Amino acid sequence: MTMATSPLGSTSLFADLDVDVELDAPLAQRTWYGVGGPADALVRPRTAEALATLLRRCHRNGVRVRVLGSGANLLVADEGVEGVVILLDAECFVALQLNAEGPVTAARVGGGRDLGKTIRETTGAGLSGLEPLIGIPASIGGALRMNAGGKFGAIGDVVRAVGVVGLDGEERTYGAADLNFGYRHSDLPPGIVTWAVLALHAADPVALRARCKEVSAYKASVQPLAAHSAGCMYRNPVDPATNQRVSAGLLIDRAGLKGTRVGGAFVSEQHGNFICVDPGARAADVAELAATVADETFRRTGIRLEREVVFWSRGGE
């Protein structure tokens, strides 16, 4: 996205827009890690029109734009970030709509809506389709952009259509066939996901509850859910020797790196692909440890790890 050359010094970009603005806004409390510095401006549009106008102005003025979802899968640098961080928490961006009559075959979901909340509400209504994603922390938009998923499936499996407001402020609609969903990948263009239509279907309530418990129990048994982390740090890489994906956590374990620590950050003893933090940790601790783990895993296994967690830094990609 377009880079900003200096921090924002006024609200001139959004003074006449239907938005809420906080300058020098703390971001740590909005992330799962709970660390990191402020955004020059945190902007919460109240309408789709305000969002589109804001994106056009930022693009025209060379102001960097980032989108904050659920705060999972994200590390914000200690010095914070420049430009505008957008948070979609207005009703128009978090709504869940089901057809009022006839059998439900799909749901229209706002891009800013919490994935976990959406799963609870749809499965509670006896609708199947999203339960394989139980335990994955994300907003709908963030989940779509990285095709969030795990052992039981990915969100791309149930996508029918996605609405994206581009950096030029124009909304475009993409069908599932346009997006080329793959492992932690989608062809969603730059911009902000504002809504998606997801395939759902009625299921036997007893069987659906049992399936939800099964997925939840598995996640609790293998992941450090009580610790402060951002989820899996690395994608599961392809082993060049077999051309098959291998567990990043297993590689880190084999490299003997569980428990490795830098400052307040440490590799989970339960799952090697989770870097967790203690109170008082810095984002720099996490970043240094992540680099060390990737380097050491490559040195000891010959397989390179690619980060899944997004790192935000001032002036960074």
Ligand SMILES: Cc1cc2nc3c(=O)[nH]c(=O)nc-3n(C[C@H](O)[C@H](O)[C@H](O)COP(=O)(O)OP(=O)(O)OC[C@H]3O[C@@H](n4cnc5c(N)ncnc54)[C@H](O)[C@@H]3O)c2cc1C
The other form holds:
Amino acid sequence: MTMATSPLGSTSLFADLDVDVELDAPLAQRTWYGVGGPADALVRPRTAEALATLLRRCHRNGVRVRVLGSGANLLVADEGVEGVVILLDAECFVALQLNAEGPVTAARVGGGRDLGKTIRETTGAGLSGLEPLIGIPASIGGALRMNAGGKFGAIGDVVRAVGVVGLDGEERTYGAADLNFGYRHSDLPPGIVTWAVLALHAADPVALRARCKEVSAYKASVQPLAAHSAGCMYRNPVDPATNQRVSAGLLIDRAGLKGTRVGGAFVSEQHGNFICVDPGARAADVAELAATVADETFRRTGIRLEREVVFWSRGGE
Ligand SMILES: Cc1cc2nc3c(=O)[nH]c(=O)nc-3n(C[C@H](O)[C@H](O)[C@H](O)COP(=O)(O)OP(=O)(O)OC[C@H]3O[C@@H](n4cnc5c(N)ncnc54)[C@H](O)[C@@H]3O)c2cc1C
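Pass me the form predicted in complex with the named molecule as well; I've looked at the form predicted on its own already.
Below is the entire complex, every chain and molecule, led by the chain shown above.
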């Protein structure tokens, strides 16, 4: 551990807690972009109690806390981020439980669990509900925060309840109605999603397999899934002229911006709303290109784009 180089090195924040701590921890390889600097501390609680105590201590000491999921909707600044970044990879945060008796109607899923793995396991067991999300890289918590989804549906469609540990360390439970899921939006309060109960139901295995193939093929046909990106950079905006949502990718394409480049970052030729990176790119390249795309799209179409990808920086988001 590089205690001397981190502002958190001298604190007793983690003393006697059941957590793994890495100071000055590189985050780049934990994000889909693969760029960006370190966190002052990356903390992996081993129990729910340790998480709650850690959050309480950070709250009391004014230490900034962020939570990292699969890093699929995230750009970390080149200089990294201050404070504590929490990763939920202990068994208690990644468990999957189907109801114990009778026909399965729900799954309780840990907030840190990989969405793709959960989809494979539930559909493999003949359970329908999550297959509309095939191909979306996410943790359960990250997917809920953004209400991840697409043409076939969104995760909010199957939510029954969500457990959130607030930044004060208190756990609260929210029903779907409290969370107001909408297009790439949820009213989840600040804090950490540690579990969710999702509605599932038994489906005809042949029809379910066919549906999985359909979703998977569609996703691969429209998005550059193999490239380093964070998915769509911008939400689909509402066109003030029609009051309807329009595809941000289409607007970017119409503005002639596909292929535009800043350093190692470029606008995908396959999907205008994907900003991808080459090896060696910097987070600053992505941020500058994203700003250029938004400005130019507004100049040429009159429609403002609102960012979907979360940007982390020291003292920032
Ligand atoms: C190739 C590719 C394709 C994509 N396609 C789609 C798509 O079709 N539809 C779509 O909606 N998105 C898509 N995305 C974006 C991304 O998959 C989603 O936004 C996903 O929900 C991000 O989840 P994550 O766990 O990776 O979150 P992260 O990127 O790790 O974090 C994103 C935000 O969620 C917060 N967060 C993470 N975990 C938790 C938690 N446990 N509790 C509270 N907050 C948390 C973080 O603090 C951060 O603010 C795509 C991304 C890529 C790279």
